[in-house]
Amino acid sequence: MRWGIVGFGWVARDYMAPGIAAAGGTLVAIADPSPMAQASAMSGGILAYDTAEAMLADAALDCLYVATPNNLHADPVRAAVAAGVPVLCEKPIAATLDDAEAIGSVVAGHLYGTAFDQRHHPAHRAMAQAIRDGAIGRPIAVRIVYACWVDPSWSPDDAGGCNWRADPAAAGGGAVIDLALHGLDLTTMLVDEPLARLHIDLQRRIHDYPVDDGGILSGRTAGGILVQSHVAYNCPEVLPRRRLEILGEDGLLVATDTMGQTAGGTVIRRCARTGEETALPFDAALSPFAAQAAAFAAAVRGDAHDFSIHRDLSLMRLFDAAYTEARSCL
């Protein structure tokens, strides 16, 4: 499978092409403008080029990317659509739902997903089999804590010193829109229902900068399971900050160290009648980045995926909403 990624940023260098890799994949060619970009894209005999346009005009690919600035998503779907390349774009959609809704109507029957690697992490997988198979009885609550430590000055090495997460035009707000939907999207995966209502409280309350540092997001599903999530961009990373729960009437399943861009963590099982601890087993060698670039090449294959554009779109309305209101009272 011949790839191309357009933003070639720490992301998409450090995490995706290895990804790509370990899937059995090649990746061929990027598109960014920076010159950093394109020399370590080189540097490893990858084709470089300034545009989406000019690399799908140019390179033969199976497979395209998106790993730009939340705001500069639509171009490059735009672009992939028009070569008649299937497309992995980055979460959220797009900085803006109006954006959302326009590459929504772009890849209308075309093969497009949204980059949640959370749902192909192995560990989420492994748990989401084992509600399915009645380990914890009937689901109760989703508690989730997805944080790390991001202050003004955090530039990653190829940003040219600005960090684009933190500007509300770039990103469409800070460290809520960053990181929540990774965990609303898991948790419809995990307990296969859709959030049904949502509210959202934010805070700016360490960091400098014009968007929220932290959020907290509570909710239910159409079935009505409660669901929690804290995310920051706040937490000392030598803190615990990566937790993730799932309550049910028989047990409970909690995963360690699962959330994030690496392999492996831990998930246990408790008894809700016996107290006893079990792990719960997974490959904790596999990447959710790995996963999630096999996952998206057996769809080009014509293989069954649960990449959807229809559900990505329902949950960045209900988000959108609940997030509207939030930086009103922020």
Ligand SMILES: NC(=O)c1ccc[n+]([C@@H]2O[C@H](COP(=O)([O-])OP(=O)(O)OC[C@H]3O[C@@H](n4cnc5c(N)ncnc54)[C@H](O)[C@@H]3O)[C@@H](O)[C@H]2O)c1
Contents of the next structure:
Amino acid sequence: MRWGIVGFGWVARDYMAPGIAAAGGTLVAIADPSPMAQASAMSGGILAYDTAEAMLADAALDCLYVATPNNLHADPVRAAVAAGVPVLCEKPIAATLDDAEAIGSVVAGHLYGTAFDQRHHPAHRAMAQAIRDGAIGRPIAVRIVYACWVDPSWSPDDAGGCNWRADPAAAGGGAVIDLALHGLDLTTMLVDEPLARLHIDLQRRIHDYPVDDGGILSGRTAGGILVQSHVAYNCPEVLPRRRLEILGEDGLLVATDTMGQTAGGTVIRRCARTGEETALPFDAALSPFAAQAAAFAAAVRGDAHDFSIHRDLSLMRLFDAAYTEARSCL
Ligand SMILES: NC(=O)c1ccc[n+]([C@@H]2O[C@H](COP(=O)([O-])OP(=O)(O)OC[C@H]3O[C@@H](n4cnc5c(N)ncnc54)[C@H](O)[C@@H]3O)[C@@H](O)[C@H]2O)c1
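Switch from the form predicted alone, shown above, to the form predicted in complex with the ligand and output its structure.
In what comes next, the whole complex appears, and the chain from above leads the way.
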């Protein structure tokens, strides 16, 4: 599978490129105006272009991964559709709901996926299977903590300059738009139900930037499962900050350090009758990005898959309404 990447920054270079290789694919070319990104690609024998259009016209690609800042997803997605190349686009679909809706129209009838890598993490797939097999009985509630520390001047390459994550126009918001959609999408995969209601409260508590540095989300799935998520850019990274719990009538699943970009973490099932704890086995060497690359490659080959712009847009609409209301109260 010959891959191209638009936006060869932190997530593309450190996680998706290794994920493509681990999934047996080949990263053929990147498009990024940054000389540093181009030099980094060319040092690995990868073709480098200034624009998605130039890359798509020149390199024979089977699929494209888009990892530009949130407000710059739409143009490369359009270019991929125009070139007839399947496209996997980073989350959120876009910085605004209008742009996300526009992408939804452009990709109609085209193979498109939003890169919610955490739904592909083998620990989360094992949890979903355990829930389907009745390991915790009927699910009652999903509780998530997904937090990190993002300094106003943070840059993955220590290159200094502006952090686009703290720029409302580039990111579409702050910690909540960056982090919370992962957990909400993951919840719908784990319990196999869409989200029906969502409320958000925000804070700008620690960092001096114009976007939220933390938020609490609460909601309910269509079948009545309660969902709660705390996401933050203001949590010191030595503290515990990646935890996912699913409470059911017969037990509790607790995943620690599985949310994020890396392989591994642990999942424990605690029995509601005896309190006994057992570890849930999964492939701790397979990263969510490798699993995601394999899943998208399989979709490109025509296999069954669970990428869906309709599902992702429904979530984005619910999220946007709650986020807009929350920002008006900040
Ligand atoms: N799934 C995850 O876990 C995860 C993690 C981090 C980031 N992301 C998402 O990935 C995207 C990129 O995030 P990042 O952390 O890698 O950012 P980054 O700033 O490290 O990288 C972005 C890259 O895009 C390039 N770029 C800017 N404008 C461009 C254009 N017009 N055409 C081509 N390239 C352009 C920049 O030069 C840079 O190299 C965002 O949408 C973010 O939300 C997802």
